[in-house]
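Take a look at this single chain in structure tokens; it is the form predicted on its own.
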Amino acid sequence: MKRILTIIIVFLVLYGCNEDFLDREPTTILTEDVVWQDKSLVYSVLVDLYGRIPVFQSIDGDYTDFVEMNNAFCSQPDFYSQFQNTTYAYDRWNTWNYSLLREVNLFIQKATEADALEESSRKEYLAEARFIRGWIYFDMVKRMGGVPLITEPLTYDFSGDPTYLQYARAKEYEVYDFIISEMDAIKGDLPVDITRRGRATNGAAIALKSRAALYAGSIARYGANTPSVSLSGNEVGIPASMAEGYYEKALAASKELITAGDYALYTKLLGTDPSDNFAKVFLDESNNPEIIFAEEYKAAAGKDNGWVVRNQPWSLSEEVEGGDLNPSLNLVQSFEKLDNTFEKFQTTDADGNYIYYDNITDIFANRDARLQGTVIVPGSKFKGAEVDIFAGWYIKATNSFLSGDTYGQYKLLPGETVETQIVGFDGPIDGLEFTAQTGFYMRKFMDVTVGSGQRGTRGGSDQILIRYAEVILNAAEAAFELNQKDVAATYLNMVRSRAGFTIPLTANDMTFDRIVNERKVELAFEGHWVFDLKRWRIAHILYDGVKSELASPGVITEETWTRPFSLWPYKVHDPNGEMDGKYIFREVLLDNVTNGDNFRMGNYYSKISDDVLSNNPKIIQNPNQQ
């Protein structure tokens, strides 16, 4: 009932009671004067369009964004051919959001003059909706580069003249211009406070000024190396010459926020067990000081996410489904060793041997612990029961495998009469759905509640889309571009604290590939991946359409990373042999992964619709859309 209540309030404050149609007062809906009198239905609107605001990687939304980039695998049949046709199309990540823009510029105008509200909650919800449309803004000059700014509700008067309404692109600078300073003019009207999540606060605005900063620096410093990125108009591209400038503000927006000392990374799981606090940095709602920003949900109000429906482990789920989304192992070999190298997980010794391993966790010991709060891995425990994730059984007598092809399956192993286990409940079995057919399930996200991996009552965690690490990592990355690289270092180290590292990182550490890289296992499936690669100008050499081998982790540039790999273990079957008990692990090719990522220049900014582009003669096509 609040929801139809909440809907027929945005419908009469957005669009209607500008036509004198009615005759007589409603007795039974609010009208528009009532609604702009009244704080708490005010408020009702401004729910609506925070719940409105792009989010990239939703945690209820289209899984195509979490297996791009190839950090996962998806085990759903509909999705294996992001694996096998895998150019990417010139309008994947289009937008054009100006129906929300509208809506959020008729509030901001009603509002403004909505003279009977008590001055302190106009000037909140004024900036709360300010920081709404920089959001929205944000969200489009990342996929589409610089678009019309417009910051007024625009009404069409029928004279069939429409030109008044055409309006050119900014140039891609202004519009990353006009965030900051929005983020500028409304901080001080906001509040401090952390326990406010789902709504704008001053720590939320100083952090997208900080996001938006660095992105506008990177794109001013790498778009460089890809010149045919560009328009002469600078809709796309901004001058390197302005590079600086962007990255001393993000550095300085990043330090209000850290100074002020209001917001913390998550530490109360730390002394216990460090993966599992960073995996309830996510699941934490109580007083956790990490979270800036974050998208709402509440199952019991009947706002609801289907993440561990559909990534629950199989043997454990609550469902006839889970287990989507697979973590690859091209991610997975990216969590550094806490000696702060990089390694690929061990395998093989030098003669090409297996290399046997007394427990099916010890390969993934001492690695960083963000990687066990982000992925189950095999022998891992979700809800307090471990996982069973195995591939098969190794007979080392032969050299040979034995497995199965659906979950569970027992057979005979070599020389017994009673037949055994052969292949775990979770798999990986390739090419079967639900099994973590990389070897690995998703962790980030995953809410234990009871209910939240039932399709009735499904999840109802709220999805961070602000959180402190991220401003840290952003101070980091801009020092680092400043030349600051002792002060970049102390910023990363902050981070990788908490994740064990004892050893502090020193100044001579700083290479641009340790920023990538901290970024990609920090901020994983959090929405930032597809978009860091674009503005670093980096994806079309990563993911360039040829097959590749699985490449080396902490290796940026000189590499490619165009198929996601998988890694199996198998128990080893030696009777009366020393290894007997034992495990082994293989790198594994899914027999759906066919094809190499493209990413080409085109991708770069999205394709302008066509419909856009006939509406509108002012709008010019991105470059490289053929």
Contents of the next structure:
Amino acid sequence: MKRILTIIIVFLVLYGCNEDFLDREPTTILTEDVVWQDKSLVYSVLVDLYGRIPVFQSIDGDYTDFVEMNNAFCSQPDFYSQFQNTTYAYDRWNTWNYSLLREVNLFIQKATEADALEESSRKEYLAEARFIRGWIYFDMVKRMGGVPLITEPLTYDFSGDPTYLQYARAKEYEVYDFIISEMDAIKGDLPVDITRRGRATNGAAIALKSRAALYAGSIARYGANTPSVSLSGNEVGIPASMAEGYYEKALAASKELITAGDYALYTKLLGTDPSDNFAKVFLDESNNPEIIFAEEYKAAAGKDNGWVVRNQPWSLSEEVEGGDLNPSLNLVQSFEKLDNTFEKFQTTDADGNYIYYDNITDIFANRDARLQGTVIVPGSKFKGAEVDIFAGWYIKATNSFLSGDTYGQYKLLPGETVETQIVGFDGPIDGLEFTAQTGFYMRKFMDVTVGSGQRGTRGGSDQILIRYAEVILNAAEAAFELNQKDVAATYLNMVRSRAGFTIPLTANDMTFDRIVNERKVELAFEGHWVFDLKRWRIAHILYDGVKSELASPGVITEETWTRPFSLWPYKVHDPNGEMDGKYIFREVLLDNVTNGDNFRMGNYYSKISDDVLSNNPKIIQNPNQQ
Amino acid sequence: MKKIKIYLLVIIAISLIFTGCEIDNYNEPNVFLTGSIVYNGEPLNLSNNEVTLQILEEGWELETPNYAYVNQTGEYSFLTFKGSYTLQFASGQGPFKPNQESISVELDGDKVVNYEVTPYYLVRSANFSTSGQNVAATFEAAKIITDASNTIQTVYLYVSKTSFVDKNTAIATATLSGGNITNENSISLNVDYPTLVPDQDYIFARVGIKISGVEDMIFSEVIRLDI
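Switch from the form predicted on its own to the form predicted in complex with the partner chain and print that structure.
Let us now look at the entire complex, which starts with that chain.
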């Protein structure tokens, strides 16, 4: 027996290898040679890269991105600390995305060599990969300043000396120049197709160029206000003399897209309701001419998002959660009145007496239509049903308030024998999860499909990354900075007329504050605000760490916005009086909002992590870090 | 024989349990490095925990500094191991210019190391007084680095319920922007503070100068005022 075994083993050792036993083609893995011969396989590699591009304020991501600049409060207790901490960490917003960049560079290298592919699709894929690379570099430069510009895949040769892989940081404007020249180079290879929103198109390349040039221009111009935010080698900071040139590029690129006329503002429902129309911009996925580039989601197909699940009004929720993000009064009051003026919501008259409103929505009337397209205000509807937001009863006779501490509580009003609902099912109740603690819920991106609020299905609305309205606002800002105020007014009016404004702005109305506020309200929660504030170099003024009171809307740099405020509606109890059943409003500071945000000079460009610095001695740290 | 083996095993196991932990645990840090940030030997009054001093132990493969936070009377304290360290301020830290790039410290026991710097401004002869619910202050803003272009951006008067007095803890703040200061040798500020809850019969106050282009402020000493 033993001998037979020995013979078998000897036999196997001698002859086993002859049979190509270990050399078989894998059946579950596609090798590189195979992939680069087939158009659709290359496409699937590209799709993977698209799926990993960095997105700030992702609707399926961390809500810290949404609450940290006080445009919203988060009803969920995990986030209360955001309003109690005062300072932004130096490594907040930091990134160092070179692993993804290497894969894109590898893709570009392979695609350049892949002669088995047909020329037209090879060119297009190459252009798309370069668009993705430009997108990643833009994401890095806006967060970190100048980063090493690496355009080929680096490979270590295991020689023990990695210095040839250590690149120094490029100048900040070199990175912007790189993005601009890349977009110029590839736009001709990309199709003009407004239905193709998930992949790079000619329009997306031009729009990214417009955005990058605008950022570079404003850093060059407003960097002068913060001289300490710079490095001597211009890794951070752009010389002021370059501002004009970048603004011209931004204006030219935006104009190129506007005059081409392929894209348009979404106006399908403008005739019926401008607010619904604005909400639909983000939801209509069939022939929506406004969307230039988006991360596509699809419910029940493996790529869905939890936006609706987490933000749906509690009273109408399809799950035992919702109501997370509550837009703040700071944001809500930034929406102008239809006569082009800014005004705080009027809660009291000159003598300090409450103002009585017949209907709960009256206080929001005659405002920018985008307000109710962005925010669910008390008395408005979601999925066809009315939300139930009121904070309690105002007992007029005793000048006191009666409220509850749980959803839709019933109590006895004075002088009555039957209990009445004394607080809305949606709150607002201070410190109670799921209620609209600021008095408002989120409407932007809220998919109204039935089932979108269930954990099992979740929502399928797309994350809009570039849309036409932003390009128009880019044009307006660039024109304003180039002192073409009439041009700026024309562009601003394009966006504003879609928002329901009937009185056009004139060149005389054009101020820096107008440009800032227009971007604040039009592009709220779309990933722009933090980086807009940074490139204008006003974040350290607006978020100076002082516990500020509610600022006046529309005035950008004179007031501070360090804490989010709330607007709470109350029903009036005035039996036999004429005010019975009317509404009053109060400005409230929530108990969980204690400290003011403190944006330090070192927050303009995030801290480069110590391991990056240790690995590469050529990298220098950003200014004003610890 | 078998029995002996088992006893041996038990003894080895027990001795491992009692001694094993000492082998792979580090000692806790036991050396105190303390000191102050001083100008001509006089500690600077700063914002609490906002200025940081980099402390780097050299010779390691990766250079990752530690940070000591400077408190509002200009002192720092750092608990560490014996070794040789480098102390340094990152650029832009503090309302001052360091007098040297870095300080090398050989730590073989507790040590006091003062860091000499030159502030842009100093607060001199600060006087505080209260009347009713009002705090008034007069002080002199002395420019120390006279050749720098940095000017006063704003001066602040902070009132706080505790001895930590800065913008994070203030219950009342008065400000005066640099352009409105007529005489830097005599600046006056006053502020009404709200009713104290719970009631106490003292408050704390100090004044600070924010210098244009510099993030951190320089302060006067914290003063306790009985009311």
